[in-house]
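Here you get one chain, nothing else, as structure tokens; it is the form predicted alone.
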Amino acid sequence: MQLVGLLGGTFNPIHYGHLRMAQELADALNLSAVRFIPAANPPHKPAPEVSAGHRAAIVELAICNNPLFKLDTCELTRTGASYTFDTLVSLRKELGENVALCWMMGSDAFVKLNTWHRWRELLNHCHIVLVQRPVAENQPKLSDELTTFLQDHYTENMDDLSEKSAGYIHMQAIPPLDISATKIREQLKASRSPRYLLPDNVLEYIATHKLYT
């Protein structure tokens, strides 16, 4: 079964940490494609100061030279909060049942999965691929219900992901890049250059449109 990776986020802005993670997972899991899905109205974060249209444009610039990568604007065309559950339902209708969808997320984000809309139903529509992240000092521990959820669906075997279209949680270790969109925004606001943390064409777009100033 073909595997398609899904990487959601505000991408505010997209940077090499996002891009390298997507490439590492594409190689490790033999993904046929990775869809970058900018959130229009993220339910767990304050509304980004930069519009969804600009954030989608810089994602498109960042991935334009990689044939594996594709911009998916499904959340930009929906009204209301950008719920992952709704996105997965939409993608499943689009791609059918013969494609395995792999929602990619950091282990730090998984700690808060039980606050997501209809989180228990996510695995009806996708696999979850966790990227191991360093544990921050203030990071909360995994709750009992998420521990059980992880244990009930976890697989070490990558081949399992191509046997079913959804239902597994898999952990993949990749070399981390210590790059933060928050730090990039801080550098731009302070008139310092974040060059080499994100693609040059993205930086040029940000400068042209006077974003993050």
Second form
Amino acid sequence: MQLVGLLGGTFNPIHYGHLRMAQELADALNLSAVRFIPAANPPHKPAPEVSAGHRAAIVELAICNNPLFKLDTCELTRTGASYTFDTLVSLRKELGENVALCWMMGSDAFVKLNTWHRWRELLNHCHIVLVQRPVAENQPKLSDELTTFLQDHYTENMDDLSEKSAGYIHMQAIPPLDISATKIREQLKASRSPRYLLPDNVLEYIATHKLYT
Ligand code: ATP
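Show the same protein again, this time as the form predicted in complex with adenosine-5'-triphosphate rather than the form predicted alone.
Zooming out: every chain and molecule, the one shown earlier first.
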């Protein structure tokens, strides 16, 4: 079965942490494509000051030279909170049952998974592929509930992911990059340069549209 990677995020803005993670997993798991899915109205974060349209535009710029990477704006066309569960249901309708969907996420996102809408049912529609993110000092520990969820669905063997279309959690080691959108926004606000943490064409777009000032 073909494997399609899915990377949802606020992308406020997109940076090399996202892009390297997607590339590392594409290579390691032999993904046939990676879809970048900007959240229009992220349910777990304060409303981004930069519009979903701008955030999607910079994702498109960042991935424009990679034929494996695609922008998916499905969450921009829905109203209300951007629930991953709804996104997965619509992706399943679009792509059918004969493709394995791999929802990729950093460890910081996984520790909060049990706050997501219908979180246990996500695995009916996709696998979850985790990467370790450099640990923030204040990062919460994995709850008992999530530890059990992880143990119940965990596979060490990446070949399992192509055996069925959904249902596993897999962890993949990748070289960690300590880059976050929060730090980039702070640098831009303080008139310091985040150059080399994100693509130049993204920085140019940010400057042209006077974002994050
Ligand atoms: P913010 O700092 O605004 O919270 P962020 O940099 O964490 O943003 P998101 O758009 O929220 O970026 O992240 C989307 C997904 O990408 C999440 O699953 C997150 O864990 C993952 N991710 C973000 N940055 C990295 C990184 N440097 N390495 C690995 N995964 C990352």
